[in-house]
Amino acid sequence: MADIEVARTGRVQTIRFNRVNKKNAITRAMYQTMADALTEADANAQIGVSVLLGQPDVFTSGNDLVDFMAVATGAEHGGEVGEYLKAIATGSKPLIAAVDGLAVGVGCTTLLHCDLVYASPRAWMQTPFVDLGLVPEAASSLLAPRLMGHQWAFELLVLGERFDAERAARAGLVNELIRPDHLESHALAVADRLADKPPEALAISRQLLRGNRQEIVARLHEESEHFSQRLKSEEARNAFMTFMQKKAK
């Protein structure tokens, strides 16, 4: 089975992480598949809403570290991540996430681009960027303070504190907590409701709420430059090696 499963029921497209044996860690190929699906949704009038889904007790652990290490050592380069980030930042169709279990790194910062986020009580979010010698990404340094306020955002993005589902809801990152066995059906029911609304009015209303995307795209580029430099830094390389050694024990 594919590591990312893309399907459509009616006017709702689902994008599901399906690499459970690796805690849904995202490879560049997976980023490309998601970027293509979101781009297709924008171009296809038959798709009204996209929904991001994981598996029971795991949304995604974030970036695949093998890919990360390849970039950090200068072995390979790829633009798939950038295509995905641009797609979630500039897409014209509503985006919903249903989070059960861990949402780490980009799995967490992706939620800042979603119009609605539903989570189970066992969900948790964390961004270990600074601990790995890196910086926030996905325009999270702009969006998180807007959504949560500086102190909540600093705690999430810089301190790297783990937010359980209730804390994430209090901070404004999650709309509503739904029991695990009802989580997906609830998110899909809401997606159906959105997809049934007059599409032009929906698109204009969403754009008014989201505001000017150019500022978000500019921050994406700024973060990306810092992120790329940090990946190749000795500080990040040492942090990754330490992390991998701890993981191997």
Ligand code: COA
The other form holds:
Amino acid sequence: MADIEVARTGRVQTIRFNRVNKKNAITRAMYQTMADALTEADANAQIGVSVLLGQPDVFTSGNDLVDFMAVATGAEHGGEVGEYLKAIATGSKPLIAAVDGLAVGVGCTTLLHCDLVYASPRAWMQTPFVDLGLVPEAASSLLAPRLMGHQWAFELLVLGERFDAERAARAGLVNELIRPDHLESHALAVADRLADKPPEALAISRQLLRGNRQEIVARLHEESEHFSQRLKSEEARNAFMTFMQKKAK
Ligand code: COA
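Form predicted together with the named molecule, following the form predicted alone:
Whole complex next, starting from this chain.
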């Protein structure tokens, strides 16, 4: 089975994390598959909406820390993450997420680019960027304060502790809490209804609500410069080492 499963039913494309033994940690190849699927959605008139899905109790634990460690010790960063982030930031079709369980790092910041987010009551979000010696990414430093105000965004992105689903909903990151066994069917039913709307009116309306993407793309670049440097910092290396050592025990 592929680590990312892309499928289509009617006018709805699903993109599912499927690397559950690693808590759906996202590798470079997985970013590329997701970027390709989102690019295809933009180009293909038969696709109206994309939906991000995980596995029971695991949305994703974010970027694969083994990949981060490789960059920290000299490997090339690769362009896959950047392609994925650009795709979620500039895509022209609606994006929905159904989050059950953990959504860490980019698994959480991706939600800021979604038009609708449904989560189970047992979902939780966390962005431990600073603890890893890193900085916020995916334009979250711009989008989170805009969505939830500075203090909530600071708590999420800088303090970096867990937000349970109920708090995430109060912060505006989640539309509605849906029990786990109904979560996917609910998200897919909403996706169907959205995909059936007149496509031109839908596209223009979405564009009006999302506003100027240039600002978001500029922030992606600004964050990414810091992020790339931070990946090679001693703070980050030590944090990745600690994670690897815990694994080894
Ligand atoms: N990158 C690489 N591997 C990861 C991973 C990640 N982001 N998250 C989990 N894994 C791996 C673990 O190393 C472990 O692998 P192993 O069985 O070969 O040892 C497996 O997935 C299960 O994870 P485990 O830590 O045992 O599960 P848990 O339920 O105790 O904890 C998390 C889950 C998500 C809290 C914990 O794995 C974690 O903190 N992961 C790192 C998250 C992170 O920092 N992401 C990057 C943010 S920028």
